[in-house]
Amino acid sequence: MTPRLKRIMALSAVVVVALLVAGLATGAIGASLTGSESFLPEPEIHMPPQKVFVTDIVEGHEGDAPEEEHAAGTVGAGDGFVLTNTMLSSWIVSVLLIGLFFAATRRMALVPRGLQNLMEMAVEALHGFVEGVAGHSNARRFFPIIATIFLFVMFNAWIGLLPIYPSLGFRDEHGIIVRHLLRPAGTDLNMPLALALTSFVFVEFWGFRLLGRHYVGKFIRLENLRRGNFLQVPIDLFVGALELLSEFVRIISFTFRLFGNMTAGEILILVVTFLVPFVALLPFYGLELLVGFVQALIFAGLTLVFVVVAVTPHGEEEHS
């Protein structure tokens, strides 16, 4: 190790320690020990999405929404078209993904370099993952929606870690943000629910598309009735009802798994920032990067597994 590199590492260590001490002194923990005010205001968690833009107020509903809803910027019953901070964030992610793929494919070369090489590696990895689970024949059918879900969930989780998210917003007369301009879409229950419904429709569509009427036999089992095994009919009806119920329970589990993890991550970042600003926050950012990737992989992977099970004939399931 050269002397210059040693000096750089020593200086970096001093800066990190200084920022850590400054965070302890200016955060809520240090303020409680010294009796002073915290460097950052106490964070307020707003579970409902907040309004960024409203077209108009529907007639007859001007007084329906409580005053505290209007003050907090939450969506009321009398609002017209509403653009929320979570919806705006999801639009930004959508435009970002479209822009990335457009830039990567605008001037494609036989030997990929730069962004094209990076995007091709990502697409090949995702395609290999789908093909490994669904097989070669179904990989091209399932790949577009699985890859879209994975990238959309992951980028929505990652983009919320940018410093502009907690910094931009509408302020009151004291300069305190009362409505944030941007907020990760995964912390809005509507986005995980929309993805869960998309996954549900996707699975059922390909089940009917590839198996036809035989797919209904997964829920309505009449084989024992045709054979005259009447004692087995109540069991078949009960199992079919459980299978049908499990299809809809999947929507709830998908929704609250993603919503819970994304919301918990945002709250964790806000609380740690308030308690110990600066350097102590970095490990939690790394943790949230991992959580965003894992949640995207789980959501897309479970959708892929469920659609593969749905398009597998019932006889093959029993044989396997």
Contents of the next structure:
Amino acid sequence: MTPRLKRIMALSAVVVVALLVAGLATGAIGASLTGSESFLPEPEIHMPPQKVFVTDIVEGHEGDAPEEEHAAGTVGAGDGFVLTNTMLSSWIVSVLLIGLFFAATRRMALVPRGLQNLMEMAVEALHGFVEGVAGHSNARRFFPIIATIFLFVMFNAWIGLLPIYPSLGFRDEHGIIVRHLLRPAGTDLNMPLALALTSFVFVEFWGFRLLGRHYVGKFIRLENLRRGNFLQVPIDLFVGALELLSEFVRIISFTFRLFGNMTAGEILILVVTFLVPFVALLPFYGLELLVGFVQALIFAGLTLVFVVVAVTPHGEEEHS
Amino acid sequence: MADLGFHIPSLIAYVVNFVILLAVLYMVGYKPILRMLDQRSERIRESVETAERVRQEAARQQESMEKRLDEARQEGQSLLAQAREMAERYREEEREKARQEAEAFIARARDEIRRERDEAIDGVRRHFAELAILAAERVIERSLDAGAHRDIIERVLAESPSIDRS
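Given the form predicted alone, state the structure of the form predicted together with its partner chain.
Next comes the full complex, and the chain you just saw is listed first.
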């Protein structure tokens, strides 16, 4: 290590420590000790996403909903389709993904370079993952949806870490942001639910498609009825009902796993930023990058496992 | 659920968005990339197979080359042996021919010698007969019939063993 580099590193360390100290002093922690104003306003947490364009604020004053709710512009049950900040973010992610793939595959060469190489590596890794679980013949069928779930979930989680996400928005008269323009789509319950429903339909579709009536046999077990083992019939019916129930329970577990993780991450980052505005956030960014990757892997991986289970012939059916 | 933000139009929108994203990514991303990956693995497989084939071909060619070289060496050696044998035979024949020629020459020379000796003896005889006649003429001082004299002389000569041809 050259002395010059050493000096630069020492200087950087001093700056980082100074920022951390400043963060501790000016953040919510320091402010409460000194009794002064915190550097950042206390974050407001809204579970429902906020609308990007609010037209009915004026009307809101006459309505029965509290004024604060209208200022925040959260989506309510009475709204039709409105563009929310989470949906805007998901669109940005979609455009980004399409743009990445488009740029990578525009001029493809047999010897890949640059972006093509990177995207090929990603696709190859994902395809290898799908192939490892589903086998060679099914890999091509399942790959597109698994890969899209993975990329969509991961990029939606990661894009929320960009600093413009918490800083862009519509401010009130005190300069405090009341409606954010962008918010990671994972924190909108509807996004994980939409993915979970897609995943459910995908699994059931391939189950029916590849196993036909045998797939239904997993839920309505008539094997013992046909054989005359009537004592077994109630048990079979119960097991079939459980199987059927577990298919639907997956939707809920999928939804809330992703929604919970994304929302918790978002809140964690907001709160840590509020408590210590500088430096202290960095480890949490690292953590959130990991969480985004892991959640994407879990969502895509579980969908893959479920679909593989669905298309694997049932043991009893094979004997008949 | 509404407190958590559950909102059916948004849900539908997300599903639609996801399906569109899936379709577009399939068209612009997965399909071309997977095709490219397949092409590449196919190319690599072909290359490996070609390399293997070329290697085998080379080995076979080397083997055949060595075999041919071996054959050529053997052929050369047999040719050499043949040539040596031929040369030997030729020399032998030449020697034989020369010997025969020499013998023929010697025989011819002997014949020549014998013939010349015979002629010489004949000449000498004739000469001697003439001389004898001449001498006898001188002795008797008269000319005799040459033919009658010659007969006499021939008889004399035939009776005399000392001047025989052999």
